[in-house]
Amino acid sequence: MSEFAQFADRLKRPIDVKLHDFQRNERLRHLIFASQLTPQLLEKLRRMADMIRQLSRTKEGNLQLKQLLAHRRAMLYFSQPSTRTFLSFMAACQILGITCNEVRDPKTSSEAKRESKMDSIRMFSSYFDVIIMRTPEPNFAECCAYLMNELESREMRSVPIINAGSGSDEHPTQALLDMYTLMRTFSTDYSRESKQSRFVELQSQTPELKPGIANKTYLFCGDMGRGRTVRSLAYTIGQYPNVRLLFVSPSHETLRLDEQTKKRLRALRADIHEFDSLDAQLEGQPILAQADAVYMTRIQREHNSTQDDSDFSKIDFSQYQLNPERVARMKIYAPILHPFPRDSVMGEIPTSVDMDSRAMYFRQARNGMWARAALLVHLFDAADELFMLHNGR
């Protein structure tokens, strides 16, 4: 778009060279890609997350928490559709006690009377201490980010930006609630003060598993080509040592994982490999049950040319659907994610998985409201409030 123009030396540096503009005194001033959330941050919102969430158990914690950031605004910029990210991050706020505004149809703000996107940016944070923004529009959000760190430059009103995804980029605070799913799967805390993790019994019956995020085989499946979730999760395990990525996709140059992706995956020192049907097999055996995580994805059809309708006609897409049958090759404690929406057509998951101790999905979805309040916490800088809260109830 030329109202980016401005920004395009900027947009063309690589990725390890821009994560500096986007942090302050060792905090997240703008979340924009997923390789920000890394394994010492990650862990951070993951302790702060739990606090919220026992907080949220009883009525006293309810309220404490709607006063910890009760002084803040938040505008959710969605004008691309969204059900999750949106609800859950609504909710996020709610639970922190922050305002909220929304505006989810461009066409009943001033664009329909031809204002430019940065234009209304500048005067949403004019309004409020935040924008969470989704937009069809690639680079928009990391745009956005630098018009903010140039008004703070010039000491002038600046907000965080939270990319809650942007075109076919990233999808960071989706590899956040992933990454909190897979932390809190792999974890020997307590999962209630009375009870322990799912882990520590999974443990007691296979002693070869081990906690933690390192060292572990993680299978995707689908769309891997236009799944901007599959490459923000790929790059926030990708830093953790000694991890497998298992990429299972049709053959088609559209559905199989990009060679910057790889290329990316690579230089972060992640072993991986590609396949074409989950049926494969590694080293002599099944590659589901090597998986120790396994994270499908529907095939993005909105997203589809003509010439794609074409030739995804001819796929046998019964080869990425993940079905009771494939499932009972999986290790008993390998949680099943998925990024939803799920396709009820193609059934990349048939309902007849649901009720398996390993699908993990609806309570992933849930899992977003804690890891977005926790990303907020930390954006407003309020930490040692939420710590003194939890410690004090």
Ligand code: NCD
Contents of the next structure:
Amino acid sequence: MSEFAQFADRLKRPIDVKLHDFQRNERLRHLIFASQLTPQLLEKLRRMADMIRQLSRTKEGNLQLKQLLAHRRAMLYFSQPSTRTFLSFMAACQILGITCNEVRDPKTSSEAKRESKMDSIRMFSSYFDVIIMRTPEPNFAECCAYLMNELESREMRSVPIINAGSGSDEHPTQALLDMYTLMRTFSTDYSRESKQSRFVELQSQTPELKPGIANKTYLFCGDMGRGRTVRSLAYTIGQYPNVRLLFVSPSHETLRLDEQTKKRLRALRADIHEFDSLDAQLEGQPILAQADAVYMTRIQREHNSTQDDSDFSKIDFSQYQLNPERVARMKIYAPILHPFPRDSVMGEIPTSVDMDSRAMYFRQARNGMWARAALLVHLFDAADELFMLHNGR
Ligand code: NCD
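I've shown you the form predicted alone. Could you give me the structure of the form predicted in complex with ligand NCD?
The next block holds the full complex; its first chain is the one shown before.
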């Protein structure tokens, strides 16, 4: 897109070089790529999300949280459909007292009068203190972050950009909530006063289960080609030592994992394998029985070409469906995640799985609210105030 031409040189750089542009010392200035979510930062955000969650259990805690960022305003610019990301960001803002406003249909903004998207973003930055954006165009959030950096370097008004899904590229805040869910699942910390944590209970039945994200096998299933949540989560998990990533999808070029993603994951030293059925085996063992966590996704049919439509009619999609028989083959502790929405027609996770104790997807969506609130506290440099509130309880 011509509007992005001025950033072409910056866009071309390797990802590792780019990351520096979105940091300010130890802190994030913008969140554009999942690779910014390092294990250390995730640990910090996890603790903050837990504090927000605990504080919000009482009316007093809620009222204190509402003061924390009451002087801030957020713009939610979502020109692509969204339910969970939009609502959980809005709820996160409300928890922290951040006032928010939204543009969801650019036809109702001056884009309808041929205003450029970049002008719209710069205008939002005049009125708001953070821009949370989801757009169909890849690279758009990244370019907005470069624009904000340029303004900052000239000591002009500049605000943080949060990428809430950019085309088929990346979805880093989904990776954040997925990681928060996995970290909680594989942790001994979460005993509610009298109740033992689920992890400790499961560990007594399966002693091979160890805490943490490292040294585990993660299985991803569905649309590996177009699902931005899979890419973002895989880049994040890939930073931990000794992880095995199993990708299950039809072996169609639209649907299987792309070469570039595989290259980046190999560079992280992740052990990656691809399969075309959930019933496949690896080293003589069913892959489903080897997975420590299973991440399901839907087939993103809205992006199909006419050729895809015709090719897909010949694919047996039941191979990518997690029915109760397949769930029965999984480890007793392995959580089932899904970014949602799930496809109610294809049924990659039928509702018959919902009551299984491993079905984590509704909790995962709620975790998005706490994790996104923690991200906002971090971006606005209010972590110390949050610690004080939490410790003073
Ligand atoms: C996903 C997305 O938009 O990338 N949804 C979400 O944010 N939870 C996944 C999808 O649309 O399938």
